[in-house]
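Next up is one chain by itself, shown in structure tokens, the form predicted together with the DNA.
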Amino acid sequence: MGESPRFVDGYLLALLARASHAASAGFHAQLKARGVAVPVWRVLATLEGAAQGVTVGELAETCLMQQPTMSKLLDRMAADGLVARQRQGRMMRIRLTPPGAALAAELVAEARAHEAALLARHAGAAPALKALLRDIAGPSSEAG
């Protein structure tokens, strides 16, 4: 009675951040168990299937990181033999190495399974939810 609900419990941005965090927690734990950091996973997932490679800038934007952060992450991933850089004009084209591609494929399969389990627990809501999220994410999600 007379309880004053916390601002943060109703604030949309907090709910989004919270939902994102909670939904990812399980899969992030799997990644950790494999010794793969979340930013590494994001790069692998983005490069997966991109045979002709992706630029540093595109990677940074897709992975929601800043460009210098991405450059340094790529340094480490290259040192670990997961990706290869190739200069192309003034950009750098980043590709998965064979070991990187193998790891990416495994992890994407795990991610799909995890997503399916998550969606099963929220049956039916998926399409509407994804549409809403795309809408919120805005135009950057539309670019093909």
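I have the form predicted together with the DNA already, so could you send the form predicted alone?
Partners and other molecules have been left off, which leaves just the chain.
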């Protein structure tokens, strides 16, 4: 008699984590080769196309970071000339600077190419898979 399958081999959360890791590895290697940390990429991708900017809280939620950690990252990104803070009334919004927007556009194009190559292997399932993952992730995942 063969061994029983391990619980984690069929556990949804473990499968999602492993799939995310496997799907991201190639693109993360591209980021590393360009000297861009994954958290910086996440901020750039979130701000790309957000003409009105995004609050620190929204960035932290979307980028899966605690707000104090996000604030420190934004300090470094502002010092590097990638983002700027702009006060709108009582709210502080974060926007890409022109160099940040240029880098974001380049990286988003690379990310789209990486995603297209990944999804090409599962073309028929791609729309349903994205819809299912958006449903699991909840309302805040509607943006992308």
